[in-house]
Amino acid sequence: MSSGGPVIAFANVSLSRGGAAVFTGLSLQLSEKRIGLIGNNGSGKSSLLRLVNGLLLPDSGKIALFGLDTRDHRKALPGLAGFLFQNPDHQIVFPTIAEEIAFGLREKGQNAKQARDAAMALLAEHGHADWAGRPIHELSDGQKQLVCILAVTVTSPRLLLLDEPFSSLDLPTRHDLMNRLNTLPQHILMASHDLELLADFDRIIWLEGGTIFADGPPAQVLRAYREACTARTRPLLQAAQ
């Protein structure tokens, strides 16, 4: 596994879904610690994330994650990249919190006691030791998303892929969970419509119709995206008046 190259590398990647082209000849290298993906719905953000961890394979071209070709090393990808879905109910499998967090460790070969002890330690570290046997269905959406974050990070992946993870949460909960994420050592690649959460990231990529429309520091790219959205909305508002 390469340690000196980019974290993620797309080389001339093309992808179609449902008979429509999503990416055509996409080349991109990502190494920064915190990278945000922005763009309108259908711009390719979710597809890009799923290509990184092998949930989707490119029609042509090559994708490397920490130097490993995602097509040739699919079994290794879950240990390298943890994926956090937009809706925690799409991710949660087990009825209790400790079971959910321990699952990834069992998949990596730990026995039941080792996995549970590690899950308990992680819950205690985050101030929720009393959650271990609690049914997940009793939790709020924000609490469920925190459990998903813990379940993904307990196996110590090197990269976290986040697909609109806070869209259904209220603003204080979004900021609380984002603050927790910012303390983690992993690289983060996050798609979000909440531009405020991305303001302190290292790099922002704006996707438009499956192409990179802008790529650079947050202050520059987020401002341009806001201005473009305002320009598109203004004629609609005027027509409605």
Ligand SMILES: Nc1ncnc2c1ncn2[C@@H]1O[C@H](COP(=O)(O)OP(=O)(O)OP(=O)(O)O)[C@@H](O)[C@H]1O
Contents of the next structure:
Amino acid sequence: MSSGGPVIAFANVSLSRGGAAVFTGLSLQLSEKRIGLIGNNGSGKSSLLRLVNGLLLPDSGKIALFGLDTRDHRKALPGLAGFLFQNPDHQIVFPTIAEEIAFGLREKGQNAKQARDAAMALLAEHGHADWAGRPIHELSDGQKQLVCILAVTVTSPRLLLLDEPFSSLDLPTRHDLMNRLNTLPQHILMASHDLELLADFDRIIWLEGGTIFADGPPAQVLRAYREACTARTRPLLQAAQ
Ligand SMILES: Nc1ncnc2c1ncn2[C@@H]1O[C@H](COP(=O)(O)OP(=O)(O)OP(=O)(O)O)[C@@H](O)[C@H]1O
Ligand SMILES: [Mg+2]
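Structure of the form predicted in complex with this ligand (previous: the form predicted on its own):
Up next: the whole complex, starting with the chain shown before.
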């Protein structure tokens, strides 16, 4: 596995979904520790994240993760890149919370007791020791999202792919998790509509219709995106008055 090259490399990638082009000849190299993905609904953020972890394969072109072509190494990818789905219901596999969190640790070789103990300890750390045996379907959307984040981060994969990880979380949990994520050594690629969360990131990529509309430091790209959104909504607001 390459250590000197980019963490993620897209080379001339094209992808269609539902018969329509999402990406056409996209090339991109990503190595910064914290990278944010922004853009309007349907701009391609989730599709890009799914290409990185091999959930989607490109129609043409190549994607490499730590030097490994996603087409040839699909089995290795989940161990390298933890993926948080935009919708927790697409992520959750197990009936109870402790099982969901323990699963990744079992995959990494821990025995059932070690994995369960670690899951219980993590829940206790987040003030939810009483959740361990609870059925996941009883949780609220935000609580499910928290369980999914814990399940993805507990195995410490080298890269975290987070698709709007905090959309359903209350403010205290959002800030608590963001502070924790900021202390993690892993690379993070995170799609978010909550621009404030990305203000301290190293690099922001703004997707628009599957192309990179802007790419640079947060101060520059987030401001440009905000201004564009304001310019677009102002006429609508004026018309409504
Ligand atoms: N399961 C699917 N089948 C067919 N087309 C899809 C599917 N999921 C997404 N698409 C299409 O791919 C394009 C990009 O969608 P994607 O989900 O990547 O956008 P996004 O930037 O993540 O949007 P959002 O902000 O709403 O999450 C859209 O045109 C969408 O209609
Ligand atoms: Mg999305």
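A quick note: this is a predicted structure, and the numbers were derived from the prediction, not measured. Positions refer to the first chain, counted from 1. Each form is matched to the other, and the largest set of C-alpha atoms that superpose within 1.5 Å is called the rigid core.
**Student:** Quote the angle in degrees describing how far the smaller of the two rigid parts swings relative to the larger between the two forms.
**Tutor:** About the hinge, the smaller body moves through 17 degrees.
**Student:** Superpose on the rigid core and then read off how far the CA of His126 has moved between the two forms, in Å.
**Tutor:** Here His126 registers a C-alpha shift of 6.0 Å.
**Student:** Relative to the superposed core, what is the Cα shift for Arg116 between the two forms, in Å?
**Tutor:** A shift of 3.3 Å.
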